[in-house]
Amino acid sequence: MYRHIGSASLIVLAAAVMGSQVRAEELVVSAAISLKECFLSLGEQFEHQYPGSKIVFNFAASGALASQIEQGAPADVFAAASYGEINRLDSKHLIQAGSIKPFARNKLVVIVPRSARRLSSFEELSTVEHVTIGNPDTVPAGRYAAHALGRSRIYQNLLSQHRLVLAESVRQALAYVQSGNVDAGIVYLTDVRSSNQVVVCFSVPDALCEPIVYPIAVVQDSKHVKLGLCFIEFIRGATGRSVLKKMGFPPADK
C-alpha cells in the first residue's frame, strides 16, 4: 500500500539516510607516524576514487596504536612500522583473518645536527655524549636500532652511562636531533626527508639490521571491512606503489 510521506517527515528521513551512509563509509585508519605525509597524500587520492568515503587519520608510534587497539578505541585498518605489532593483535584475535599484508620498506640512518661534526661508524657514534632512539618498547624504529647498537656492542655503554636518550616516537627523536638536544640520533631515512635541520651520516649496515617491512591489515572489529579491504589494496597497487617510492618508502614484494 502506498504511505504519503509529509515533506517535512521526508527531508528528516533524507538526512536520516544520509548520516548513516556518511557514517557507514568513515574509515578510521591508525598508521605509523613515519607513515603520516604519504598517508595523507594518499588518503585524499582514495577519497577522490572512492567518492563518499571519508578517510579519518591516527598517528602515532605502532606500539602506542596497538595498544589502543587493544584497549577497544576505534580503528578499521592498521597500517604498522614492524610486523611486530600487527602479530600481537592477531595473537589475540584482534585482526580480520587474512587481511594482513605487507606494503613498504625503510631503512635506517644515523642523523647529527646541521652544525655538528659528521660521523662515519657505530665506532664513532659511541663517543658522543647522547645518542637518541625510539623507544624499544613501544616504537619499532627504536627495536631496531636497538638492536643494531647491540649489534655493535655499543648498546648497554649508552644505556648504562645514560647517554642513551629514549624517544615517545621516531618523529620526537628526529626533533631531539633537529633542536641541538642530543648529538645524534638513529631514524628512518623517509623522516630525514622533512627536515633541513640534520645531516645523514651513514645508513645502518643491513649486516646489523633485520629487514624493516610494514605490514597493514583491516582490525578484527571494524565495521567497514570491505572499504577497509579496499584501501589496504590501494596502498598496495599501482597509486599506492607510485606514492610510496616517491616518498622514500620503497614497496614491500607482493
Contents of the next structure:
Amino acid sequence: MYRHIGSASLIVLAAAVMGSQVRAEELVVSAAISLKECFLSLGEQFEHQYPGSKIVFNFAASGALASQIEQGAPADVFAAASYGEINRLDSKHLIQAGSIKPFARNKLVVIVPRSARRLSSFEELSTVEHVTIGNPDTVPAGRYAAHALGRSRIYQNLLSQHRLVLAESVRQALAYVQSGNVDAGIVYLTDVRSSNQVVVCFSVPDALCEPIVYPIAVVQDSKHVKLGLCFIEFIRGATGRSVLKKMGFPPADK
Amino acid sequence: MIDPWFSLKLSLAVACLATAVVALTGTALGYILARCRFRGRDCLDALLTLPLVLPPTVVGFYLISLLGKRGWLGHFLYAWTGWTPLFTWQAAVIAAVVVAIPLMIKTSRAAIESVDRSLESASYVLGKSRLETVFQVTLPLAWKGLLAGVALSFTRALGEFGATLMLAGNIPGKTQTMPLAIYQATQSGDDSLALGLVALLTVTSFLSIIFINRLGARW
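Okay, that's the form predicted alone, but what's the structure of the form predicted together with the partner chain?
Below, the chain from earlier opens the complete complex, with every other chain and molecule after it.
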C-alpha cells in the first residue's frame, strides 16, 4: 500500500517537474567559466524580468564550449572570453549573422598561494618550480597569458623546462594555486575575488597583454533567437553593466 | 604543443611500470582474498574494487587529498624531502596503478580460486611449504587467468585519463600522456591530429593485447 502511495507521488512529482519544463521557454547559454557568478546572478534577474523564460547555463572554457557547439551541442547564446572562439564559429557559419557584440573586459593577474613568497615581476615567474596557465589551445585566459609570457621572453623557457602546468579552464588554474600544489598562476582579476587562499602579486602590464574583450552572440541553430537577442541586450543594458561592474568586469563599448 | 611520439613513449613507460607494480601486488592481494580466511575480508575486497567503480575524478580527488603538497601524506613527504609527486611522471604511474589494480585483483582471485585445492593439499602432504606451494603449484596453474589480468591492467593503465589529469596535470613534454594529448587535440578542434592520435593508441592497445595473449599461448 505504502509502496503504491510512494510511486504515485513520484509520478505526480515527475509530472509536475516535466510540466513546468514544458511551459517555460528554455534558453541555453554557454558561457566562459570566468563569468559564472556574474551570469548566475544575471540569469536569475533575467528570468524575473521575462516571466516564462528559463536560463540554463553551461560553463566551461570558451574553447571547449566552441568545440561543443561545432559538434552540434544545444546552445542558444554563446558568451566567450575572447573573439578567437566566436570568430572561429562565425567563419563556419555557426553564429547568427551580425549578432556578435562585445559586453565586458577583464585583466590578467599573477597569483601565488597565500602562504608563499610574493613575486614582484614577470621575470620572477622563471624562479618558481611550477607555473599554471589555462591551456592556450582551449582557454582564452591561457592564450592571453601565453602571449604575455611570450612577449617577456619567458614562455619558451617555462615550456622547454616543463614547468608550465596547463589547466583545462582558468578556474582550474586558480584551484591549482589555491591548493598550494602549484607555486604561481596567471588568471583573471575577477577570478580571484572569491578566493582568500591566493594573493594577487601584480597585474600583467597592459604593454604585454592584448586587450581582453568578452563577446556574446546567438548561435545559428538556436530555436529561441528572439529570446537570445533579448538576453544579449539585457547583459549589455543597465542591469547587466552594473552587475558586471560590481563583479569587476569593466564594460566594453563599441 | 602536442608531441605524439613523446606522449606515446610516456604512456607506454607509465603503463609498463604500473603493470609491473599491479601484477605483483594485485596477484598477492588476489591470493590473500582467495585463500585466506580473516575478518573484514569482504570489506577489503569491496575497498579494493572501489577504484574500478568510482569515477576516475573521485579517485583523483582522493589521491590529491592524500599526496598533494598539503595532503595527509604529501605534506610530510614535502616537509622531509622537498619533493611532491604531483605534476611528475611518477604521479601518472600512481594514478594508473590505483585504477588498474582492481582488475588484476579480480581476475587473479578468480583464477586462484579455480585452482583445485586437492592439488595444493597434495603439495603440502609431500612436504612443500606454503610459499613453495604458491609458486610451484597454485600460480603456475592459475597462469592463464593471471595473464588475462595483466592484459586488462596494462590496457587500462594505457588509457587512464581522469585521475592522471588531476594528479599529474597536463605538462607538455613531461606528463602529457596519449589520452591527455587526445583530449587536448579534440578540445581545440584539431580533428585530424586527434584522429591520428586515436589511431595510434588503438593500434598500440590492439598489439599489446595480441602480444600478451601470445605470451599466454606459449606456456
